[in-house]
Structure formats: C-alpha cells, structure tokens
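What follows is one chain in structure tokens, specifically the form predicted on its own.
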Amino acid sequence: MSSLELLTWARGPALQAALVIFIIGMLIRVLEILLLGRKTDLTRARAGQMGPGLRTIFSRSLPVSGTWKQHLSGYLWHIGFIVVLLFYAPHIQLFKQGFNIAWPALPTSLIDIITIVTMAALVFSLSLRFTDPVRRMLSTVGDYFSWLVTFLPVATGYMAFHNVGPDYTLVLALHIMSVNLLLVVFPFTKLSHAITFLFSRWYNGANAGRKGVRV
C-alpha cells in the first residue's frame, strides 16, 4: 500500500468507522449511567440535591492545595486539544465536508504556539506520573496509555504541519490514523471522563446535598 492509498484509506473508510465506533461507545457508556440500577434512599432528605450536584461540578475543577501544576497542566492541554481541534483550518475544512458546518478558523501561527504548549503540558502532565510517588503508585497501564494515544494526534499533527520527516503524505496518514485510534479507545478508557464527569460529579454532589454534607 503506498501512502497515498494509506491517506486515502485513513480519512475514508477507517475514520467513518472509528466515528461509529466512538458514538456507539459513548451511548452506551452514558446508558449504562442512566440506566444503573441503584437502591431507593428511604432516609430522609436533609437538603436539596441539585444545587449541590451542580455546585460539585464546578468545585471538582478548582485547584486545592499543591494541585495548582497539575490541574495549570490539566488545564492547557485539554483547552489546547480542543481549541488546535476545533480552530485549525483544515480540522474546519473536514468538519465542512462531513457534517456541511464551519466557522472562522485561527491563524496557523497562533495554533502553532498552541500546539507546542498543548504537548509541553501533556508532558508535564506524564512527568508528574513519574515524579510523584502517590499518582506513580497509583498509575495503571491504561493510564499511560491513554495518554500515548491522546499524546500521537498532537505530536503527529506538529509534524505534518511543519512537513517533518521524509514524506509528508506518510506523515499526515499517520496522524489521521492516530485520531481513529483515540476515537475507537475513547469509551472504553478513563478517556471517557471528558463525558461522563458530568454525571460522576453530579452524582456525588447531590448525594451529599441529600445527606446535608456541604459541597
């Protein structure tokens, strides 16, 4: 297979497939919730439980003390992620010919620095893995690799965008397979929490509020 037919192939059939894959997987991850059977409270409620649901969803996002470098390194990376995803011309042109919406795109010198800074913190991020004695205890192999296969769109997109390595169709396949690649692991990893915090933290929260814990 030439890289030409390797391009052709990574942004036709395996990305429509990766893309089923992705939102099968996250409906039935967000079913799964819903649908959860839990056992019915028969205590009595102490307080309401949506303001503290929705109180904890924001409140798990704030720092605490001496978490500030991980969630500074949190923060850039997954704004990054999003922000190269969403604003980068050709990411723009592909969501045009797929789904027939676009929107102004940034410039490429702006998402440039914003690509460097995204994988700098994601670095970081794997850093503090290695360096922090509780988070390396408590890594597991999932937890690196969900990092690897959200690390290879980045670090693969920076090199096609500046024609790193000896052929830049090999180079751009590679890329656009490493983004099937998150697609399909994405509901079955930790990759998942991008959704389903929502749910997690709500839930916590309103069973505090319920038993009159303040959040």
Given for the second form:
Amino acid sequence: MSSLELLTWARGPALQAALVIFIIGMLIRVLEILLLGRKTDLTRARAGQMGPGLRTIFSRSLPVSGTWKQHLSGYLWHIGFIVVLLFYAPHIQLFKQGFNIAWPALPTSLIDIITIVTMAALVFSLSLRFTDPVRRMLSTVGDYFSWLVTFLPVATGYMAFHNVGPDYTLVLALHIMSVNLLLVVFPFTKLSHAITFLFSRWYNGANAGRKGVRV
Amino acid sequence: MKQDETLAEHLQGQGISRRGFLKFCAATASMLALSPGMAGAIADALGKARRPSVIWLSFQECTGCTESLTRSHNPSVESLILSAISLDYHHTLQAASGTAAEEAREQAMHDNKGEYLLVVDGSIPTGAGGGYSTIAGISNLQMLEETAKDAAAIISVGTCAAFGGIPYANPNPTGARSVMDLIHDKPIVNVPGCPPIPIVITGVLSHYLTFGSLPELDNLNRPLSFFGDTIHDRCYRRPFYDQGKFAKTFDDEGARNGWCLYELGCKGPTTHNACATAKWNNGVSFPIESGHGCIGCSEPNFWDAGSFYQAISSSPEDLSRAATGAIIAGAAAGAGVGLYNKYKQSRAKDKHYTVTTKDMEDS
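Other form of same protein, the form predicted in complex with the partner chain, not the form predicted on its own:
Below, the chain from earlier opens the complete complex, with every other chain and molecule after it.
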C-alpha cells in the first residue's frame, strides 16, 4: 500500500467508520447514564439543585490553592487542542465538505504557536504524573493510553505541517489515522469525560445544594 | 541519423550548436541533482554515445505521453535526444505498419539482445485473457513479457504504465495492471505523470546514456532527482499557505492575488514531481501557475483519491450521511441499553427482601 493509498483510506472509509463508532459509542454512554435516572429523594431539599449544579460545572474548573501548575497546563492544552481543531484552515475544510458548515480560520502561524504550546503543556501534564508520587500511584495504563492518543494527533499534525519525517503524505496519513484512533477509543476510555463531566459535576453540585452545602 | 554516427555529430548535423548542446548537458546535470562538474562528463559521454536501441510499447493509453514528448517545444535538444536514440518501434511515430512494424521490433530485439531499452506507456489489461487489447494478434501482456525478457531496463512512461493510471481506476473493468505489477526481474524506472514532463523522460535517458546505469530511485521507482520533492515544497504559492491565505473560488480576490489553492483541492502537498521547477511548455508555467490546483497525476491511484476540487484534509466519503445514520443507530442503541439497565434495576428491586432481626434469630 502506497502512502497516498493509505491517506485515501485514512481520510475516507477509515474516518467515516471512526466517526460512526464515536457517535454511536458516545450516544450509548450518555443515554445509558441519563435513562437510568436517579432514585427519588423523599427528603425535603435544603437548597436548590439546578443552580448549585450548574455552578459546579464551572467552579470545579477553577484552581484551588497549590494546584495552579496542573490547572495552567490543563487549561493550556485543552484550549489549545480545541482552538487548533476548530480554527486551522485544513480542519475547517473537513467540516465544510463533510457537514457543510464553515467559519473563518486563524492565521497558520498563530495555529503553529498554539500547537507548540499545546504539546508542551501535554508533556508537562505527563511529567506531573511521573514526578508526583500520589499521581504516579493513582495513574493506570488507561491514563497513559489516553494521554498518548491525545498527544499523537497534535504531534503528527505538527510534523505534517513542518514536513518533519520521511514523507508528507505518509505523515499526513498517520495524522488522520491518529485522529481516527482518538475517535474510536474516545467513548470507551476516560476521554468520554469531555461530555460526561457536565453530568457528573452537575450531579455533585445538585447533591451538595440539596443538602444545603454551599458550592 | 546514421547507425555509426555519434550524438555530437548528429546534433551538429541538425544545426544544434556546441554551445546549445553544452547548455542542455548543464541543465540535465542540474535536473538530475548532479554536481555542476558533471555537465562536462555528460557532454563527453553523450557526445560519444552511439544510439542505443529503444523499443517503445504503447498499451492502454491515450497517446498523451507521446504527445507530451514530441509536441512539447519543437525543435528542442530534448526531442533531438529522442531522435538520436534508435527508436526502433513506436506505434505512433513509426512509418512502418503491419507485419513490417512487428518485424522491426523482432529485429531490434534480436540485434540488441540484453542491451535495448524498453519504454512502455499505457497500462496492461489482464482481464479476459488479455483480450481487451491486442497488437498484431497478440495480447499486450504477451508482448510486454516477450519484449521485456531481453531488455536491459524498462522505463514506464506515464502514470498508466507506472501505476495503472485511469484504466486501473475503480472498477478497473479490463483488469489493468502496471508494468512493475507484472515484470519483476528487470530494473524498472517509473516516470509517472499524466502526461510526464518531457525533460524527465529525456533526463532518465541521458543518465542511462551517460553512466550506463539508471538514476537513484525512490520507493516507487521514480528518479529521486525529479520526484524527491513535492509540488508543495517548491511551489511559488507556498508562502501564502504558510500565512494562511487561501483562494476560496477560482475567480475571487485571493485567486487573483495568487494565493494558495489548497482549499480548491490542490494536491501539491502529496504529489511528488518536478512541475514547479522544470515547468511545462519550454519553462513557461505549470498548472498551479495558470490558476488550477495540482491534481496529483504522478501519484498512484490519483483517480481514486477523491475529487480534484476537494481539499486533501477533507473526506471523500459522505460524512454527514454517515453521521446522521450513526446518530439514529446510537440513539436506538443507547435507548436499548438504557432500558435494559432499567429492567435490570427493577428486577434487582423485585428480588430484594428485607431481613429482620427475627429472621436472623430464627435461622
């Protein structure tokens, strides 16, 4: 199989299959959580549920004392990842031709800088897992795997843009394959938190609000 | 050209000056990525070269490769190089026909056994026992195998011969194959392109005439000196790509300002060829310079690589349809899983019974 054939397959049938697995997997995850529902609480709520629940979705993202390093690196790579995904011109082409929606792109040079920052923050996040004894003990193979499948699309995308590696076509194919891998494993790993964090945080906040705990 | 005449003598007879010939040799050295000092060696070797026998076989093709070669910018040293080789068999160019033509091929094969160059353009149909295309009563496949047997090397000219080209495109009704799919025991150089650049063909021939060997090749058997870089690497519009300036339509302000054609489907980033440096029509321009994106014609399966007008980063598949299907299937599956969980929950609840202290005392 030549590089071009691999690229054609990666951005064609493979991407289509990965997208289908991603959507079906995420819908199953979300619906099974939502449809299970909650046991009726017969006690009288001490305070509201909705307000504290919604507030917690955001408040849990704020750094608390002593955590600014991981919060900063977390912010940087999460935001960087989303900006590069949504505002790099070739990515917008995918949305435009795939779903007929488009928006203005950011300058390529700016995307380039954001990509470097994203990769640096991801590497820093990994180093925290290695250096912090508690975090190292708590980390599982799944955590490292999730880091890897997140890092690979960014790194291969950067390599493709800068013509690093043996052949642009091959590196671009590997970039799209790494995105396909990310899409496929997304619903079945901790990466699904990208959606489920909304429910879990709301649930915790609503629970605390119900008990009269200030959140 | 007389059989014993050297190339230098022949060119002189054609009115090509020594200076013109040396210019060609210097350009060839440069194109082949050799040191400038090699120009003299090329001039020396080519000047003394006797014309080698070349058999040119045309199979499933459109004659575009021959058109490219012969009608590029006549008269030129490149085209004279071709007349300086002994082109003993070529459907389009030979005067002979019928039995006489086939006899010429057989004669050339016999007289130059193990030394002649075989040039092939067009893919080879293998379906229906090779019956889709025959010449003088024998199938293309038979003719290729027969002629390749005693060839010194094979040059596959054009994407059809190199990688199958348009006849190989899905669904490939004739069972078209490339030369390297079928011949495995001879050195093969692929000079793809639809059509290939004339100077690339003559460059490979010049290399063979000068050094008696074939140039360094990439993993797809293409000469590295011509196919080492992508169109994108050498494109004069590359700075616009780096700045994120893209033409959105073929007639917008971006297009008029010469901005990058990536969003209009340019395949320059994934296409290896010398168009951006050698150019076409005697160095006048190349497709991107005339406002059209590269279609990737020198890469395998470029016909099946999606629309020419779709950006490389987009998918040739219908993603929105697949996504809609997935949403319906996912919603159904999610609802099914959710309801099953509910059922399990209520069953567990039904099975639950309360154990009192009395029950424990009794047991």
